[in-house]
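Given as structure tokens, the chain that follows is alone and in the form predicted on its own.
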Amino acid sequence: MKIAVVGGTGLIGSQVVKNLRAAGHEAVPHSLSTGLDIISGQGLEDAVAGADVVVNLTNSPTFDEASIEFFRTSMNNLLAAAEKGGVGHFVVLSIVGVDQVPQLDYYRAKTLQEEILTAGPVPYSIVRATQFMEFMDAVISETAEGDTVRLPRTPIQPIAAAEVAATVAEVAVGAPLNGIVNIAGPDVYALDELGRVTLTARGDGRSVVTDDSAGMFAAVPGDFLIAHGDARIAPTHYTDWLA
């Protein structure tokens, strides 16, 4: 099976390509570095030519309101090229609870991406994942000042990027779901507690102060970022991943 992995050189994409190739598929990574521009459309037709499946793992360069137009333009361009190229399955990676948090520009942008996909001409699958363990350093950095890190009590269910990539690769070679599969890590933490666990494990002497107005995730009410129902639960615990 030939699979075009758009965004195939990033954190998730590079692992998806590796997994697909190990399973005997022809996985081709595409990104700006390989000459593909999904906003201008440069290289799009060549990228999807002969592909059975397109996996879209691209991300907006910003998390503000500009991300909305990024996903609108990129999805419309990608779907048009996929339809023209006869692609039979289009896979997108999204976020658990993404449609429940309109307060965040980036989440509204990702919701729009899903809506364009589901209304589009190509059979599809959406993989929604909880927050990546690998992103915890960035979350801490966002609200760090001196010896203090301010974090809200927002519930988080971290998952290892490797397990997200494995699920994306599995879904890509299956029949289109024309629906959503949710995946999550095995443990739920309050974000402030997750910050303390992270700093302690790394011998970092900074202290975490609980502040429900701090950082991007302060805008998330309740437990919308937690997987519910029939979500797949990955096996790797955050403390084991840290170790």
Ligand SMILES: NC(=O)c1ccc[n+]([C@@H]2O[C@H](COP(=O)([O-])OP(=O)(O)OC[C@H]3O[C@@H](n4cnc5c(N)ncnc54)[C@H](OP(=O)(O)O)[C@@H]3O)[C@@H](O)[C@H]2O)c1
Contents of the next structure:
Amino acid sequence: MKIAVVGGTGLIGSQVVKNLRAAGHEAVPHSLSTGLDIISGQGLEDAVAGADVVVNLTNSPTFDEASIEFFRTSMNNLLAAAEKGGVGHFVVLSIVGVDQVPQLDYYRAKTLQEEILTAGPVPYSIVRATQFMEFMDAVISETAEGDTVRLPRTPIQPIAAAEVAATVAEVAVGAPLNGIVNIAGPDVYALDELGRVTLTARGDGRSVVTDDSAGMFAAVPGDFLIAHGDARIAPTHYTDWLA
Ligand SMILES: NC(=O)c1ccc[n+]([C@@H]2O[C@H](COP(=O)([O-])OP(=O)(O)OC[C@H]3O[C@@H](n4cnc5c(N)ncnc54)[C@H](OP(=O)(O)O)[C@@H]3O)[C@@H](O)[C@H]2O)c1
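Switch from the form predicted on its own, shown above, to the form predicted in complex with the ligand and output its structure.
Entire complex below, previous chain first.
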């Protein structure tokens, strides 16, 4: 199968390319650094030409309001090119509970990305993942100040990026779901506790102060970022991943 992996140089995209190639598929990474710009459209027709499947693993350069325009423009451009190129399956990686958290600009942007896909002309699959274990450093940096890191008690169910990539690759070579598959890590932590576990494992002397108004995830009410129902649960525990 020929698979165009848009965002194929990123954290998830590069691993999806490896997994697909290991399974014998022709996976081609495309991104800014390979000459594709999904915002201007430069290189887009060539990138999807001849592809059976397009997997979109791009990310916005910012998580603020500008991310809404990023995902709107890029999805419209990508879907138009995919339709023109006769692509039979379009896969997007999204976030568990994304449509439940309109308070966050980035989550509204990702919800819009899903909506454009589901309303579009190409058969599709959406993989929704919980927060990547690899994302924890960025979360800690956001509210770190001197010797303390402020974090809210928001429930988080971290998953290893490698396990997200494996699921995306598997979904990409299957029949379009025209629906959503949810994947999550095996354990739920309050984010402040997750911060403590992380800093302790790294021998980082900073301490976590519980602050339900701190950082991006403070805006998330309840347990919307936790997988419910028939989500797939990946095997790797955060403490093992840290070790
Ligand atoms: N972080 C989480 O916990 C989490 C959870 C669930 C879902 N997700 C989703 O997972 C997806 C992938 O995330 P990631 O962390 O793997 O992303 P990433 O490492 O930041 O990679 C982003 C990719 O997008 C490409 N890109 C950015 N702007 C582009 C443009 N204008 N034209 C073409 N390519 C462009 C980059 O290309 P270059 O490398 O060439 O610049 C890179 O390949 C995101 O959509 C995110 O919403 C994330």
